[in-house]
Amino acid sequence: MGGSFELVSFPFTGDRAAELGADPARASAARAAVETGLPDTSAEVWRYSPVAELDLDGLRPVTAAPEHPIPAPAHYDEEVAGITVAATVTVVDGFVTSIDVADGWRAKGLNISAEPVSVPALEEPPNFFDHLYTAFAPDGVCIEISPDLVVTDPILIRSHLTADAAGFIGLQVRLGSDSEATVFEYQTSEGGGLAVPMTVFDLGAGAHLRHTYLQDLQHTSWQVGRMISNVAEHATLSSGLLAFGGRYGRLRTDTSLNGRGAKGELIGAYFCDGNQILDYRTFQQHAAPDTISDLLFKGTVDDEAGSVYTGMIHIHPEGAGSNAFQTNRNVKLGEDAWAWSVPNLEIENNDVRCSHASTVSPVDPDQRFYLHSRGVPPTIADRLIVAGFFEEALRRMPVVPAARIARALISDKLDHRLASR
């Protein structure tokens, strides 16, 4: 296999060529990435993406866990200081560099290790980034929660991408029946680079996972990732997605409600400015009776930034008694800012309740007039309105410290906007 791998020319293969050549699955995935190429932006699912601008030649290969200090991002330490945690995990450029599990929780059955996290079976053909992940991903973070174990303290995962690195970040969380856990992921970067996260959740019967992912990448970094969840009978997935950084940040979520009474709650909040584009694709599969999904995404776009939201609720023939709700609301602050919102329904059973809604609008003129009439200057009025706009989503974030950090980051963006005008 080593000789045949020479047929594959990839910008950041570097010293990984020998390793890839010795692993047929990795070598095959690398070839598939080359053959597939970057996604075609004429295709509907990539139409609003600037992915053609991604400079693969500028990405730096990472062959081992970097000995790199993790910078303290604004607001993170102050909000997590003093919190009792079940475990802390550090990931740099996709490599797990430390795992610290509190002795008490380890004894009770909380197991965290660095192991391979593979791409699950997908309904559609793998794309370029899926192939890259399979070819280059190191061992990821694997969290196992024993049946009946309720982990009351959060598990913190601090992930960082160094300058111009290609980082492939795997996370798998498995919850045994009737167990509970809380996971908070916080990702930052130093500029440039590409992050490809692959997150897989498996919830056993009656389990409950509270999860929040906060992305605060530098504006020149890129991210294209997936979150794939399987939720068994009477289990509940409560997931929050917060995004503030990146030149282009794209996340596709697939939530499969596979058992009677399964529930999936997905709450998102995002704020992009400059030339950023934040792109969410959500798919909620109701494949069993009496399942519930509740999605709320709220975003603000400023300057020349844009956001994309595409959602699909699919009620399968077996999904009688399902309840599904999908809402995406966007506020435009800049005249050149834009937001594209397309919620969809596919219903194959008549005994269901479903709704979807989306809005893209400037700041509410009635709210602005009310504040102006009471002497509040226009720029301050917009700040108050936008901060209030996000509260509906932030109050529902499964991880409270993440919501507090998000409020501070929103405030920072509004401060920057006020100072530049």
The other form holds:
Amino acid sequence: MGGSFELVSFPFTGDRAAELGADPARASAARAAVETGLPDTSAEVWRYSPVAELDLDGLRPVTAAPEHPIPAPAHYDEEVAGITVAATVTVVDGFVTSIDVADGWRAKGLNISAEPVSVPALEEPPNFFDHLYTAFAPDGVCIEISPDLVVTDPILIRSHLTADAAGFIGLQVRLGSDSEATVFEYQTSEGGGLAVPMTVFDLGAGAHLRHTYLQDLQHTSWQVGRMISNVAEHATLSSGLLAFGGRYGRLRTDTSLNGRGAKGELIGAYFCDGNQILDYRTFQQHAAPDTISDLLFKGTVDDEAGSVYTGMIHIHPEGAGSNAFQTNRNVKLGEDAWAWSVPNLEIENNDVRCSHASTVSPVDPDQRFYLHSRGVPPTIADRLIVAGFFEEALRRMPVVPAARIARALISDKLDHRLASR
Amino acid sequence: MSELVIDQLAVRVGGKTILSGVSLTVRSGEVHAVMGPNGAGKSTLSNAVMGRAGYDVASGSMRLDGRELLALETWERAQAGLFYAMQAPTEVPGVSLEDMLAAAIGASGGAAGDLGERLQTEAAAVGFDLALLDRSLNVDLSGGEKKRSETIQMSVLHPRIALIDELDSGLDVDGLRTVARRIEQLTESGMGVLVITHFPRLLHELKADQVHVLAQGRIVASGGPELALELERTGYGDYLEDEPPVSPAASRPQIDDPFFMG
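Since the structure above is the form predicted alone, I would like to see how the form predicted together with the partner chain looks, so please show that one next.
Below: every chain and molecule of the assembly, starting with the one above.
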């Protein structure tokens, strides 16, 4: 299992599943991947994705933890290196290469280990990438927070994908009742390759998880990931999803609010340019009374880049008294850039308060005029307005250093834009 | 000594003529008031002078110290020395007053070194709560706070000529007095003012050297401060022809946004 598993079925297209070894579950998942094939973009959940362009033959299997130092990405030293953390975990190509828990937190009951992530049953049949994960994932990062433990310092997970690697990146966080933790995942890559993150959160009653995932892959790398969260009564998941890199970066989130008063807050910010496509699919299940969903996704698309936001908020018959808010706003900078935004609601109980809003628009001409009328040149005005547009989301990021890096990365993209015009 | 010379300016908005031959000259230290009923084209005048998209100059000219403004973009007009204090200043989320002014000063080649300090001083001078300086531009500000913010910006940028649109809206009597004092100080140090209002009593607080009545797209009367007093008594009725005034809705460009999805 795990790091010793021989990954021999690459390229994925051949029927070499029998060589996968002694683990029948992995072998059967590998076979299923080959049988299922890449997703069909005529299916609604894969529409607008360039998944058919994924070059499977160009991916490099990784069979053991690479001996590879993780580089410090841009702005890392200024914004992250100095912060006090409860633990630092490094992951290369999905393999956990180090776990460093501060002694004080270990003594108080913070437990981090490398173990297989137990993926809950999916709502829909597993897709190609799910099967690959099952077949090839090494042990993931497993974080256990004891009941009542409040971990005030963030847990930093620094994850890196080496050149052209296929990395299956597992993370499981289990919070005992009334516990609290902050998890900051920082994903980078060297170029090319495919990252398949599988993130599973289980929040016990009254627990609070603050989480931010910062995706800053190279523009030639791919990501197709999932985040599956189960939130018990009066527990709160506050998750920030930041995406700036990737040729195609996709994340599907499934949040089940299973107990009375459970809350799921998702705050997203993304900026894609060049030929990037960033793709979010969010599913919120209100399966208990008085549950709260609060989603805010803000994005900017430039050049020929595109973004997809499709959200589904489903209020079950048991969801009386629930509140659900879903907002996606996009600024379209480039003439040829595009943003597809579809917030959906499915309501099976009338005693609820729901709202959804979605906009895709160029930079606001009135805001532009206001800044111009003060003497701010157009390119700088647009830069200020776009950076300012993100602030509503960045100020709500559950992990503050991640928001600072996001600001710097947005700045870099806007500077690059200015320099190229 | 600066002067803004508006000469026979005709402006069309959405294909409709709103101004048809307006001429005005504003010099350093002078306060000119352009008054008129709703829909007379007052805001069109200030928007056209600033070069806002959708306000098409059909004929005439506008020169600031001899330089033709028509050839300049809005930001260049501002850099040349114009300032536009808006009737309803636009909210710009996530951008602070200081960020914007630093960018404006930076673009002019100036140094914004002590800008934070200057903002504090100017804010205090017009009774603007210092805590609001960190807010996003005009976001969640009351009408009066927005007008104070416009005045702070004017003080910091120190334009040659300021266009001030409906200064009184949102300000209470004390606020209006405070802001008017600050503007008068700026005129004493050389700023020229073109103030636009439909409300003659504003001029009790901001003394105008010259008053112009704009009706149906033209200046139909000009005079000294006594003209404002007369308007206060008689209203604009004498200056209106039978033809109804242009509706305010028609004087603003409609911008279609094909990307908006409700």
